[in-house]
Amino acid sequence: MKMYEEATVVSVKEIAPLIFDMTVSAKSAKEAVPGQFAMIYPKNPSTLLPRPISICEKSDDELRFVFRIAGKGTKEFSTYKKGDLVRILAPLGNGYDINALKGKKVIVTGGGIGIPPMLELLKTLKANGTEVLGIFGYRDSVLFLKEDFEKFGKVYIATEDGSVGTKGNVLDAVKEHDIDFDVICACGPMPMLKAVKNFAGEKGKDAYISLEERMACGVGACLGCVCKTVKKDVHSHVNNARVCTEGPVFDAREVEI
């Protein structure tokens, strides 16, 4: 169940060039599962509105955010020092359902700033007994969270430069080294996620897709990350979905984009 709270600072640095690493404690982080979110309320007057932040790793107790620079308020964040005190409201989203995952060959899949909450994903399926590996789209040879994600199972990397691994993006890292699989769960920009859909569409395979959209109240009351989908809305009658309550994560099949 989502919450406010002020959470506490317990770690912040600076893992890549405008990408920061930064740890709170949080009461939420108990109830988060992969793939879902927080919005994290800047101390800034002139800030206005919070920002939606994917959760990287979770414990009982602490939560973990991986996010870049992009204006203002994530800038403000990049400062906070341990012991500071933020307001966010969390867990948001509805995140992957790993028990529909158990017993299949999975494919965990991110690229830019939509690496990160991938971690907790690899983690969770790997300690539930899945079968799972994860690829992984880079610019260039900066590869935060690599480390991280190699503790828990095989990872194959792929830049856009061919400075490190395949020369390309994930699916042509899927395709070099020809992998098997039964699903794959993606996080990433819009046309990373396109292709991933248009992909296991002809392999005639499982997609779960976490859309990327710029929101204002992470609780779907703004309607401004509205997505388009095959099916009516029960309430609306319209070819919608909000992606902070009924996504995040979606069945690609579902989704138009």
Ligand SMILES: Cc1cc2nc3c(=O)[nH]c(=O)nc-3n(C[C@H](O)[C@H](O)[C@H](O)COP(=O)(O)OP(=O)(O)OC[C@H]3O[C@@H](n4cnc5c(N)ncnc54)[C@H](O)[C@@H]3O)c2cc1C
Second form
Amino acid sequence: MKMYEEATVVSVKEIAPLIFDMTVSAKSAKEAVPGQFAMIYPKNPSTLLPRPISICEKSDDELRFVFRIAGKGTKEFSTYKKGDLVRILAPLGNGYDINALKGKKVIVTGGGIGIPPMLELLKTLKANGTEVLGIFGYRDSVLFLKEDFEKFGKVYIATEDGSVGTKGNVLDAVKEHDIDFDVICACGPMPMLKAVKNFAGEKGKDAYISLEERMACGVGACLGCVCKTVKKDVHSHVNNARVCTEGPVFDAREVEI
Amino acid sequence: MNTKVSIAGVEFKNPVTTASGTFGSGMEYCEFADLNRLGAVTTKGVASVPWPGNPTPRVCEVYGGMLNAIGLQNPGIDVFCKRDIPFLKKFDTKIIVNVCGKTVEEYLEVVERLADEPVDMLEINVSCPNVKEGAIAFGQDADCLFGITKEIKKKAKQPVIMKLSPNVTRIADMAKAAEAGGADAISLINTITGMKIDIERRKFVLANKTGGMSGPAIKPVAVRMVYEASHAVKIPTIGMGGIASYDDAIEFMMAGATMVAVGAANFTNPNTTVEVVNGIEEFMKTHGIEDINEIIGCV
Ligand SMILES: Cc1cc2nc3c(=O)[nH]c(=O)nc-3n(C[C@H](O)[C@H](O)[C@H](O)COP(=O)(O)OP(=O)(O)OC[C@H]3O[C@@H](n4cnc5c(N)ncnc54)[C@H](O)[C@@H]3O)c2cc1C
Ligand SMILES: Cc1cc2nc3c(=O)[nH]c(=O)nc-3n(C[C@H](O)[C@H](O)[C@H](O)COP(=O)(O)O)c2cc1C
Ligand code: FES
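Form predicted together with the named molecule, following the form predicted on its own:
Below: every chain and molecule of the assembly, starting with the one above.
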């Protein structure tokens, strides 16, 4: 169940330039699943809207977020200290269907600030015995969260500047290592998601992608965050699904991106 | 202590409702806000057939407010009657259905379809700045507004609220035109047309280029317009525009509103509506106000 609550900041640290790692204790953590997100409400009264941030990791009573400073809201979050209270609405969105991935060979991949949500996914899949491999794309050799992923096995890295791993993007790494898979789960910038959709399509494999869109309510009421879908959406029956509610994780075949 | 207000014979347990389009049909918010505590729920605009709305980005934040250009995406009146009305009937609150259309005929189709449905009032949106055809044109020309109000009143079984646009020169003239057309009430303000430019990309932030501005930043404009409009007519006014707390609501009522609606503030806190209701009751206690109707237009 979604909860609107006052969470308590447990820790905030900068793990790479402009990239922050914040853990909060929150009741809503209990039911969160990989791929879901939270709305975090800035305190600055000039910032009217909450900020959608993916759940990077969770326990029964804590949520971990990893975010990049992009503007006023994320800047404010980065200044929070242990013990501060922060209003959140969570868990939101559909998340990954873990059972549907069971027994398949899964690639979990993220690019840039799309990497954090894949941690909880990789961890959950490992825990239920799914055969899963992580492949992550960074700009350069600042490999935030790499060690967190390596706790759950080997990961492949691609960097745009070629300083670590495969030079290029995550799909270049998949090709270089000739990785066999049934399903690819991806979060990252739109060009990466398009490439993943096409790549999986050509190979006749499944792909699940996490979409991003500007949001206001986060709960499906404002219809601000829609994406084009192949089938009629459940809300308005006009092929416009709400990323915050029917997503953010979509079967790549079912969305037009 | 009396918090009840009435408009055109419909009695509301308190003067607080939701602003159309910010609260869906209550389904998405009922987990956070107890709908039974609200005077009424005003639903998202519904048309005769499903509308896909505008391309994204449809929303963005501005200082102290937001712009939206949803373009009235909605499932059409059939799905609405089957799904949304039965849902709302489960709660002890009144139902105000917001109606949109591109032509007079389209509005009338929805109004007629709602005639036998258990809804309490109709709010006619002639003021959406985000759809090209019809809609706002009816709300920006006093003669058109008079005409469409008259047509709708001929067909409507429920009392009719005309929702006015702030994007006009003289709001009092629009209020008078709605009243002359037979409207039972007016509501205002809809959003103020705005624009935001991304200076890094040299592009409009919204795909629609312009969007309707709402939120705390528009409140002083809305209070002024509610004052001017409500004092120009005898029919009741529902005031909105930037209401985020009980004191904002009281301010609108003192300006002349019989009811108030909470819009974008639902995004800032999903329980805002109920907090406004509680705050009004608290204000009445601390200020020794026996009947909320005392303060309507008291300035
Ligand atoms: C489902 C989802 C999950 C996300 N997960 C993460 C995450 O785990 N880590 C992370 O760093 N970022 C994430 N983002 C992006 C994050 O929401 C934005 O970077 C953030 O909202 C920027 O807020 P700001 O106040 O710092 O920037 P500003 O530019 O001041 O924000 C102004 C407005 O634009 C919105 N906005 C700006 N950029 C984006 C964007 N890229 N996507 C959606 N809305 C935006 C803001 O929410 C706000 O309403 C996610 C976005 C979505 C939709
Ligand atoms: C996302 C969004 C969607 C809206 N949709 C509608 C609508 O469908 N019909 C309508 O009459 N007004 C619509 N409005 C306008 C509001 O009902 C209200 O008039 C306006 O936002 C001012 O109030 P606020 O500042 O409290 O938000 C919408 C506003 C927003 C922010
Ligand atoms: S953000 Fe409001 S519907 Fe998705």
